[in-house]
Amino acid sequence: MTRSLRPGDPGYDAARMVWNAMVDRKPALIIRCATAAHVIEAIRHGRDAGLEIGVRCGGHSVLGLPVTDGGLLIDLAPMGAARVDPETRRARVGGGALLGALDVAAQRYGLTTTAGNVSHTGVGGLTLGGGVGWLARAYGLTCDNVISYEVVTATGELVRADRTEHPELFWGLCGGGGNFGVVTEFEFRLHPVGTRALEVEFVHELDDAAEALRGWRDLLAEAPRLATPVARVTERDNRPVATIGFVWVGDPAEGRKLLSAYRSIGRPVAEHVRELSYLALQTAGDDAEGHAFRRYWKGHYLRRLTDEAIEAFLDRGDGTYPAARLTLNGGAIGDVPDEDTAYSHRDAQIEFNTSAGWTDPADDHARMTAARKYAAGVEPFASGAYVNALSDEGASGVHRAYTPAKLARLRELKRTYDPDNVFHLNENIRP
């Protein structure tokens, strides 16, 4: 077995510790396993002790669900490995690894696949839950560019599952969350999409805003795979202000072809356009995304984005709100036929997310107060929810996430791999 650590030695609290400050939770034991072979003994060892088995990659879960007080907490992190063959166009991906490992070896051929848009968020839980980026529009989900997967089950068997070997758990983790078992690599599709990127953002008063999201609106179904269009609500300058823009990837000079269109939106307050690398666009957030405040989000699909619903995301409440985004999903995502993957709502055209950090446990009720009051605006609005931005809504939660047939199938999976629910501290689906 690999390193083991138990409160009091050193480096304990270290790999306890998760994105979420609020998170607190100090688990029995804490196993980090290099191998396959170490997470089949981690397995076996907790289930015999009796220990409630968290799994954690990159730490990203905004409820640290996978630290469990008292149990046993398998890490990961050193089998954080990306390798490419820049030949076939494939990488293998550890189940510890980063987003920011696949993506630096994969940008030194070109390539890259669909990932998150901070940098050390985990593959593993980004993967499992759909995997959406700055890529989706054009290639896909990330799990829709997964080959295969290498698993460990709850029973600590080792398995291969793609769309001959273990069809149906293939079918489960493209979406279904880590409820099946221990994902130990991944083996991902590439595309070749170049090194280079643009950020576009027309800053709007908030007055004016109404009129810039219906005029964004009316540009969506026009936009081309490769641009991402985004319209945020945050803060400047202390104010309140609405942006609307998009980040394309590829060749800028193809990406600048959209400008004029944004430009002829409302009444902008000041643009914002901005040539970068792939690499640094998908760092861009890794600072105020970091490890040091107290989180908590909400989330929402939307069929279609109406005034009445753009009326509610401008909606400010009290000054409380926190910051949101609206970004667009179909183009690649919608190819793909809505059966062949346990992720659902592959027809939503808007996904909305708000999401608070901050310092001081004083402010939690207010902060997560504040974000609940102001989803539920957007919430009439919905069709359903991305389990990946899911908080604390528990079963009903997971109720959003999957359609009813889906969450059917996904039950009969579980009973087949998990029947004891070893795999629960996770977006649970009960078996």
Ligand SMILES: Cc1cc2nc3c(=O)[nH]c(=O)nc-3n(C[C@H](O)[C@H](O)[C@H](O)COP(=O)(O)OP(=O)(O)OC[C@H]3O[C@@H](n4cnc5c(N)ncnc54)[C@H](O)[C@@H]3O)c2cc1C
Contents of the next structure:
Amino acid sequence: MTRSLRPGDPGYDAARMVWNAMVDRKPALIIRCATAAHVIEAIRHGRDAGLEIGVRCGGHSVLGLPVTDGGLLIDLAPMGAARVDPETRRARVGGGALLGALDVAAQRYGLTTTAGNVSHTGVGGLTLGGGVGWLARAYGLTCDNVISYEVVTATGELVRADRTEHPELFWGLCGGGGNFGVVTEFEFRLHPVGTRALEVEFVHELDDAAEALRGWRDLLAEAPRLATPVARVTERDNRPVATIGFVWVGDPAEGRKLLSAYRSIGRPVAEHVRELSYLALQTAGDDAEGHAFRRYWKGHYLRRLTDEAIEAFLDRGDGTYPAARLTLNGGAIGDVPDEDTAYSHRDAQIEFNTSAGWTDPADDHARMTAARKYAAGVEPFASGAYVNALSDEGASGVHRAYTPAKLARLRELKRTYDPDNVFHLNENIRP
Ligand SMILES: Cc1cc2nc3c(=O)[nH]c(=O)nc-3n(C[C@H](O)[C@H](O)[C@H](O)COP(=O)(O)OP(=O)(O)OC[C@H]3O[C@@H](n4cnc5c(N)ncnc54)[C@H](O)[C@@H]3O)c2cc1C
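For comparison with the form predicted alone, please write out the form predicted together with this ligand.
What follows is the entire complex, opening with the chain shown before.
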């Protein structure tokens, strides 16, 4: 049964809260949907009542995009289950599921597919924007592993989209975000990834970090697909440091073969090598990236990591810049022909992200300004942005996320499936 919540109802406040504690908007109505039929009913009700409609899965978009002030929030959380068939290596995952549900169900059989790095992120928003994670270099983006989508359109029609049925809708859902309907079920292809992983990190003093980053960059072309090289600027013991390393999925002994090359770069002051289960890897960031913090982030794609880009990445400004990460893309992401999906930037070698978290509202301006300044320093080296890493860029962000030709095709698709722009609380493709 659907469950409707209005201001003042028990559970209303919990249901309107999202990952970013800065988001404090109040829908007139929240409808918690457990089936596609509930979603159809909710969309029809919202449209008839003239309410603005937002669709929520994990609530991890940094702006809390789906939470409308005074409108209808369709909460998909009750559709949170994942069912795995180990014979066909397929998973059927509800439109409101979190990544952890998929990983836990699939790992029972040593299977899974590409998912993000924090288990309380929503499968919905992540997959519809593309989806990157520790398996992307081996198996492609999350959306590259979707076999079919079950979708409720803006007119309340339930359709299945795959490569042969509604193929253009399928294309658009692979990276075009929540613009074209409410996905009530994702069907994924799974891979025998095993259950083991390895995390490797070498810590460098900031003064030595440019040399370390250049050494790290020089190893990228040789990186095996099961390795995802990562570099960070962050704080350890209240001191800024840089780290270089990689995450390996699969037999740790194989991953360890890369250690000596990393160890010989620059002058590391500490080394952390940790074997863990794949599920532990996928939840390792859950607490640090937990709810109840005020949040802001910025991201760029870089086609190449030049020396100048390394300098910009390592710049700590006046000491207030947030922590940041460089992650290697490539591998299987680049195997998929660019025209196959709405997702753009398959040629980006590196993703840059900087993310701030704080608790005092008095710090909002300073924290966001510092993140913006830092990202502006890296932007001259950028080739675009990942749609799921956008924050408050608005329409200009959408232009950075897609090539002009793909944006034109997405607009045409929007005109077909949602000409009234019912689904606009997203990185919006205007019809
Ligand atoms: C802690 C954290 C870690 C992250 N790690 C990664 C990562 O490793 N890899 C990565 O690629 N991204 C990552 N992201 C970014 C993430 O992909 C985006 O924030 C994404 O939008 C989150 O999806 P959600 O469902 O949780 O969010 P929501 O805010 O619920 O949804 C985001 C958007 O998608 C729409 N949407 C969601 N579900 C559906 C659906 N079923 N049907 C139609 N529309 C829908 C919403 O309407 C909204 O516009 C991370 C984000 C956070 C906060």
